[in-house]
Amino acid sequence: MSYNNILFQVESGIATLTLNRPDSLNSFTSEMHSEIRQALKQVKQDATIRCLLLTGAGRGFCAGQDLNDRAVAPGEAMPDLSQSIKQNYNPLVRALMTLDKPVICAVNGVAAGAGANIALACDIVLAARSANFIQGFSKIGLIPDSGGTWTLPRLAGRARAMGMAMLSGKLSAEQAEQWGLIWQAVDDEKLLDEANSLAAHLATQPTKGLALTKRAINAAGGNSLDQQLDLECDLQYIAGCSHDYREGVNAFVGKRKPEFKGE
């Protein structure tokens, strides 16, 4: 399928998915919107995919909606940004965190406002020594959405989400780091170099047991401790059940490299 304002490819089971407007620093459109939808289908329902990276095209990563895609003629009434939210952003929010592979965005240079919330909503988060993280939203009087108000206070905490939110100030990546936000900030030369290098590991890993990883880890925020440990047992049965358990067991035991097949 071919796509107007994103890049798609897959290759040694990494889908690479690129916002492609660098013009407007890859700031999303409804149309961007439906294109992604159709590549996170295609990377949800090939098994052959075992790994996603997300990036960007140009000097940015993402600079959030497009405004000029909401703009009001003078006299007309305000849009309903609730729609655009559970049309657009939800969906995207909830495909990243529930997709049963792993996530890694590679933050290229700005993301500011959704795009920073989008990022965050990634498994594993490389940013450029380059990049910056900016909320934005109060900015035009509205609040975080893309999860915002959900990932920042349990990444980084109450106080420096509030001050993130309500200033709108640029967050640096080495400081994006350094509060727990992402996983690590890299030179600018070598950031895809290295998201690819993690892509490629990952692909190679035990696919279903990262998923049942990232489905607990992501649960425990609302679980009490009972809940949690639950959990773990119930995942941990259908972790047990799987050929890559079998596999990395032999292997260990035949002091050989395993052979995930992601099942």
The other form holds:
Amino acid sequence: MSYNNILFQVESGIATLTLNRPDSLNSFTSEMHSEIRQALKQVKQDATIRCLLLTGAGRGFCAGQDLNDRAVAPGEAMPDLSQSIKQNYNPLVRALMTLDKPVICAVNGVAAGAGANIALACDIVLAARSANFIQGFSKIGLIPDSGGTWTLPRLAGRARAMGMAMLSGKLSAEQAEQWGLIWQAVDDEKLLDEANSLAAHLATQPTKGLALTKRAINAAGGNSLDQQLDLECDLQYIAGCSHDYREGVNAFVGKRKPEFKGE
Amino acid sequence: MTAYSDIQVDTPYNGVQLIRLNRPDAHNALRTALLGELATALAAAAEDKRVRAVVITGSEKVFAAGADIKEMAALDAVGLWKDQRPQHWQTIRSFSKPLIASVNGYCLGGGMELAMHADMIIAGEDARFGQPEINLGIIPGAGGTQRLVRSVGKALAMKLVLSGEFINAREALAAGLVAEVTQPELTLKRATALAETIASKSPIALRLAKEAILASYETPLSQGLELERKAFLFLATTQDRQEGIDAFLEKRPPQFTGQ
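Can you swap the form predicted on its own for the form predicted together with the partner chain?
Okay, now the whole complex, with that chain kicking things off.
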């Protein structure tokens, strides 16, 4: 499958999806969305893929929606923004959040608008030290989408979420790390190496267990402690039936390196 | 043992008969042959003393995505008049032992109607319910309009049947369509465990309880209460009632025989 707006490569259990419209800071168009959907479908269905790495080509990660697609001339009918959210952004965020494999995001440069929130929807986010996260929506009269209003208060707390969303300022990668929005800020030149070695590591880990962990942590936001304890009980049962649990215990007892299959 | 092609019928275990819809290439579409096999299997389960409860399920991805549209397209009004399907549905409907539907993935059209024929539905988080017949210019034809309104009420029944839109497992739980929502990997395990619990009860009490509850849809309250009272009195003549009460007082598990 060849793509025009993304690069997509599968190797050694890792799928690498690179947003590839570098001249427009990899901003989203409908065509790019549809290519991402296609690629993510493959990631979901192919059991040999055990980790997804998302990154951007060129100097930016993603500048969000390409606003050239959406300019509103005076007198023109107002666009229905809910259509592109429903068709493009929401399915993308859902796909990343519910993918039963770990998703790493390597934020190689500016991540603005939907670009910032898509990055924050990934499981483990690394960012180049020179990268920035910009909400930006409030400057054009919009609200943070792509899960932003859900993710930001959970990651940063209400006060910081409000500040980021209403002021639309730039948040540096280091600040994002200090605030707990991302896992790690990394020197620019080391970002891809770090992200790749993390992906290589995760692709050999118990994928099923990681998927269940992801399911539990993502469910926690909407659950009471009671519900969450019941969920942990159910998911631990499922994890305990996996090949990798057996292998992990045997390897531990036998003092050898485990060989996980991801099942 | 009867050979089936569209369903898979396991040997009963712990009083529970598992029936799987098994047309993976057609998303378990309920063609007439499949419905016929289902009716045959349930008729056999009704006679089989080893079977005290039945679990019906699809695959991990789909319960049943609907009727077989290609088959249906070939039938004109006269063909539909002579259709075997209503008879099969009748057999499924009159199955007198507890019937549990274990639903993962899509449960649509005829699939949803089949699930609603069960006494209770256990659904995985990933389940999707809908009656999309309206998209084809037809309407639900196996009780969908009637059962749906009774289990979820008019507002949601109208929405589902008139728009063809789907609801997810959580919405179905909130609406009272399903009894319980589980992690997708645990749906069948939970349904089977529940069936085993039910199978450990008195078969005769189960049968009368099921009849009484189903009668509530057919009769005014006063008649329903009368029917309940008579069933209650009838159970006083059974050994199982004596055994149940004795076991309770002696603090031991009961051994029901169905006598």
